[in-house]
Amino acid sequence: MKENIVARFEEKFDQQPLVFAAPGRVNLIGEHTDYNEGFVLPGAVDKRIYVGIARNDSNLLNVWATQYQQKFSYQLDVIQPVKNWSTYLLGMAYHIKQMGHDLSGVNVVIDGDVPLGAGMSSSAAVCSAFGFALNDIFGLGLSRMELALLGQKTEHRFAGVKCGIMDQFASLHGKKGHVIKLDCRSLGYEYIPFDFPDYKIVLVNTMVSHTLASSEYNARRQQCEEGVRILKKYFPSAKSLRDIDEAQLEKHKNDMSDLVYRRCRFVVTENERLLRGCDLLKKGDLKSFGDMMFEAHEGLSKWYEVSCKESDFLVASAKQHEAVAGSRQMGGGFGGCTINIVKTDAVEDFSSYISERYIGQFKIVPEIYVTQIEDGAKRAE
């Protein structure tokens, strides 16, 4: 990919660029825990966004996107959001300038193999790669955490997506052979070993995007907040569901509606699952960790109710395949991908098996992405 970026850069701008790369991410366990100040367990993957970059003698940001065969130019002294993918580049430049750093014009070629719309956070990878590149060529001295927070601000203000910090954090802090236990309250983190060469991470895309997702996401947040308001009567120091354990919730479940209780129960048990899961990975017990992934999906489907028939079918089918250690829906829900941990020597068989079953049931061909845990943003080699 680096060679392609360099060749295209020379063709478009008649310059030699530096090339940087930032990965997409998966999240092994811990969904809907981020906005409840809980824990997540993401890892950077070997699908990346690449940025070739060089300074120019103007105040222009000139961008060529190979994937889209599109070129844009923007004045860096008048930056505003735009309604296309380049808003992520503009947002990063804007927020870096807002910190008081001087930026001059740059030429950019961008390309990559992070699948779009597959839940691997291609937009976070774009922000991370471009921010990392600007930080390097202008010697800004920004930390990876600062770049992650700038990426989150860009999502909020330039793309209108009120995301958490997990995607940007994982893209910048990823470490080969490790996932990251991220505390979404303190932003403290710990690298957890995930080095299983006999297994691959396989994402199966339902190819379904339900329109319910955003409204139902907001409803879940409100239901969790309602649960916290009720529980604070008994546990005044509780700031979020992160501060409640299962026994405390069960003791006071009759104080809340069954719906609110079910939402709270999923989040509380998901946090506990994640913490137990980290201990299992430290012991190298992938089988027990995989069992917890199936448990997590059951919670997403039956207790939090953010799954769909397509995701449920894929997870149930995966559970019947002997080479699968664990499977669950990944992401906010109502479609997107399932994440599966599959024996390396059976990936081809699993892919054929799951495709045939899915096509037979829904008449839809699922996209399948085979990946593994790799390093975060860096200069491309």
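Form predicted in complex with ligand GLA structure, per the form predicted on its own context:
The following holds one chain only.
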């Protein structure tokens, strides 16, 4: 990939670039907990967004995106959100300038193999790769956490999605062979080895990405906030659903609408699942961990209502395959990928089994990615 970026850069800009890469992510468990100040358990994967970059003598951000075969040019002193992928670059530049850093013009080529709209955080990888690149070539001295927070702001203000911090964090802090237990309140984190040679993390892409995704995502966030407003009457120190346990929620469920109760119930139980899940992983008990993934999917589908018929079908099918320890829909929801923990020696069998069933049901060929957990953003080798 690096060679392609360099070749394209020479062709488009007649210059030699530096090349940086930032990965997409998986999340083992803990979905929709990040914006509720709970915990998540992501890892960076071996699919990345690559950014080739070199300064130019102007005040222009000139960018060529190979995946879209599109070129844009923007003045860096009048940055506004736009309605295409380049809004993520603009958002990063804007927020870096807002911090008081000087940026001058750059030429950029961007490409990658993180599947788009697949729940693997391609947009966070774009923000991380570009932010990391600017940080390097302008010597800004920003930490990885600062870059992650700028990526999150970009998603909020330049793409209108009120996401949590998980995706940007994982893309920047990933570590080969490890998942990361992140406390989304304190931003403290712990690397946990994901060291199960007998198992692989297999993603199955539904190839659907329902248009509801961003509006419903923002609606979930509001419903959770509504739950906290109600529960605060009884637990004044509660700042978010992170501070509520199941018993407290059950006691006051009649104070809230059934919808808000179901949203809160999912988040509270998902956070508890994550904490138990980390202990199971540390003990090497992947079997019980997998059972919790199925439970989590049930919650995503029935209580949080962010699944869809395609994801439900894939998870139900995976459950019937004897080599699968656990399976659930991953990421924001309404399509994208399911994450499956599959016995290494049965990955091929599982892949053809799940493809055949999915094609039979939906006439759609799913893409399947057998992932490796890798390092976060870095200079591309």
